[in-house]
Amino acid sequence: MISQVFILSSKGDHLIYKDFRGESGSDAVGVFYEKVTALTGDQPPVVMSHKDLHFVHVRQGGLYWVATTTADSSPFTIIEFLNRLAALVKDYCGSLSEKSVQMNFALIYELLDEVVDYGYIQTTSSDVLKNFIQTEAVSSRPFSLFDLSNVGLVQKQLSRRLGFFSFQGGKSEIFVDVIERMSVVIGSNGMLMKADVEGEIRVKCYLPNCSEMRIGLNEEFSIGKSQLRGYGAAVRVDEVSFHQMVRLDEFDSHRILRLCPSQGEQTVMQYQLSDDLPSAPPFRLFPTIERDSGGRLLMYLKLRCDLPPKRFSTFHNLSSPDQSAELKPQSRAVVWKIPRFTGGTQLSALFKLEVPGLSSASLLEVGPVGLSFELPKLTATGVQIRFLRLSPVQPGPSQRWVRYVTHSDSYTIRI
């Protein structure tokens, strides 16, 4: 049972705020802000308490998605809520940002009043709220020229009140997204110590009609250790689970998931892997930490991307094109922004540090350190779509995108 659902923006800005018990004041907002830049570190807690008060909250598109509850309520499930409210507003607004939630305000506010009454969650899908929400979309992209998203061969006007997207020459289109997280440490003296990997394959269906889809996923696809399929290298994980509407009954003989997809977004499979990934980490640290004669804290980083050469990463939270770096006293920790790193390669940052009382016993408690990125085109364990497949045939052009993209959940790596 949730009390009170809130958005915030990184600066603590009020953006959306709806209370639907009348249980805890508007003071939670400045509670929860309070205590989450009062933590040391760039991971706070998703579950905070004050008092009786629960704070349950998610960061995405760089704001804070938060949730409070004063009874003994599954955190999980409010995360689950979070996350999907999330991906919600961004299915009706086009992109999760500060400038997004301001200009469709009215918007967000309609769909809580839809998604939860009286504190208890109804539905967060989007084929029975297409029939509630009235609101109208605003967009907050700026026309560009140099912006091929708005070239007339693939421009897309969001028809919210419909439920799909609506496309110049009654194109239509399907997403299908393979979404990795990791969560890697790796000790001191570089020896990989946990490797999780969690995934998920989402369908995003904007299509006028289709009464079945078809995904093909490796032919070497395997769950557990016990099977191994195919000629080639196994694609190897160890738990599975599906969307209730997803039909199985060609998934052992030839790795086919069938399903009859609504308009919006769904997420027809999990999947994990524990301790065994199939290549080495995307990333080594290299470091170097000593104290010069002047009792400076020198930190010498050197860098490795282990990716295939013709592979990039993306650092997020970047604002250039050149590197940069920045000191934050607040939470003891410097900030090395890289926006592109290709495969192959190595980058190196010296960081000359004034630490008051500097002691060699100082130097035991500099680290870790944590990486976040994200790697389009790849994912870790292999998996893919071999095909994506339509029934019946769709009249007229229509669009098939696939997208790989593995993210960091935790990347650390001990010194």
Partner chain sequence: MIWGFFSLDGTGQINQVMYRTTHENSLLSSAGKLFPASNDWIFQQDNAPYHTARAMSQGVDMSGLFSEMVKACATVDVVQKKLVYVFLCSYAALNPELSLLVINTLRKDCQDPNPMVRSLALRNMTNLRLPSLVEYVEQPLTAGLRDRAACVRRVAVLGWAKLHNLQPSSEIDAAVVNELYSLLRDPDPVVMVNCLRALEEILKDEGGVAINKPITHHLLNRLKECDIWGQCEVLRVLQRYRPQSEDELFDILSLLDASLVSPHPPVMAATLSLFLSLCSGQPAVNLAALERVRGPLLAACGSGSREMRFTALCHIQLLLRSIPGLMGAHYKRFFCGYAEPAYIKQRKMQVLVELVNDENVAMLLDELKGYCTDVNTDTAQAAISAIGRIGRSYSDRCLEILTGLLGLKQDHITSAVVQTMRDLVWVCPQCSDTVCFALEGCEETLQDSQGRQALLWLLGVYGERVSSAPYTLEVFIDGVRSEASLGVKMELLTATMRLFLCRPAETQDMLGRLLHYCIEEETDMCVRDQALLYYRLLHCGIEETRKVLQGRRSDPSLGVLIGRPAEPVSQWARSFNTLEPLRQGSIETESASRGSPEHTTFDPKPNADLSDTLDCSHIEKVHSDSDGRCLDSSADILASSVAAPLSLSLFPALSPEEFERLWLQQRALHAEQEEAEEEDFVWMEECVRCPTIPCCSPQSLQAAMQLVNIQTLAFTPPQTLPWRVYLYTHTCLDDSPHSTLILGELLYTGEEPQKAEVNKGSADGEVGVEGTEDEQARQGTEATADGGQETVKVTLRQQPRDDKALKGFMSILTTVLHTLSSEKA
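Could I have the structure of this protein in the form predicted together with its partner chain, to go alongside the form predicted on its own above?
There are no partners or other molecules in what follows, just the one chain.
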């Protein structure tokens, strides 16, 4: 049960406030912001309480999405709800930022009104909601220097269409995205200490009428350690779970997922793989760290990209046209940005750092190196979409997109 929902900007401006049960006063917003600002650190704890008021919040798009609730309610439900709400707002308004929320406040109130009644979640399905939501989304100017909150770590080249519910008559499109997140730890001796991949298949459907859709995965896709299929190199994952609307009658024999996609975005399948990557990790680092005669710290980093040559290009922290490096004294880190990195090549960098009071022991303090990157057209597990069939056959021009991308969730190389 949720008694209030509010959205705050990072500076504490009230963007949206809705009280569903009228049980606690509207000063809750102030209390919450006081608590947030009183704490140091990068993010306050997810659950905070003030007397018998419990705040649960998530941060998305630089905003605080907060729900107040009772102590016995399920944190899983509330956090999932807040995430879902943020996703809905993003679907309707095109992006999540202080500005877009401010401009679309009427739409968000309307949304909240339909999604929650008397603190009980009614529905969050975009199929149902599209019948009720009447307000048109207002777009913020797409390119604005002031709108910095849109600039994320990783450039969104899979940019979302703005407010897709608003213009139904437009192009009919369907996107099937295979998104993987890697978390890798490579030891100082170059040994792979941990490699996890969390993957999902996401369907974004903007087709006016689509009764059934069939997604074929690799024939040799196998689950668990024992099961092996096909003759080629097996594509193996440890665990798989499906959305409840997916019918699996052809999955065992032909690796085909059947589903009736609803409008909007949904995660059809999630899978994970631990420790047993089919290929070598995409990046290796060869660091040399020493102290030069002038008491400076020398870091010589050689970074190698082990992807097949000429097939893939990779991005690190894209934001400038050329390589650049920057020292961030606050977080005591050097940020090296590489806009484009071709497979099979190698990059080197030499950093000289003036460190006051450098001792030989300080060398032990250097590290680890964290990489954040995005690899388009590649999945670490090798999962591929064999085909995508829609029925009934779509009249007129419809566009189908199958996209693969691998993100670094956490790619750490110890020194």
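Think of the rigid core as the biggest set of C-alphas that the two forms share within 1.5 Å after superposition. Positions refer to the first chain, counted from 1. This structure is a prediction, so every number in the text was calculated from the model and none was measured.
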*Is_shifted Gln102 between these two forms (CA, 2 Å cut-off, rigid core)*: yes
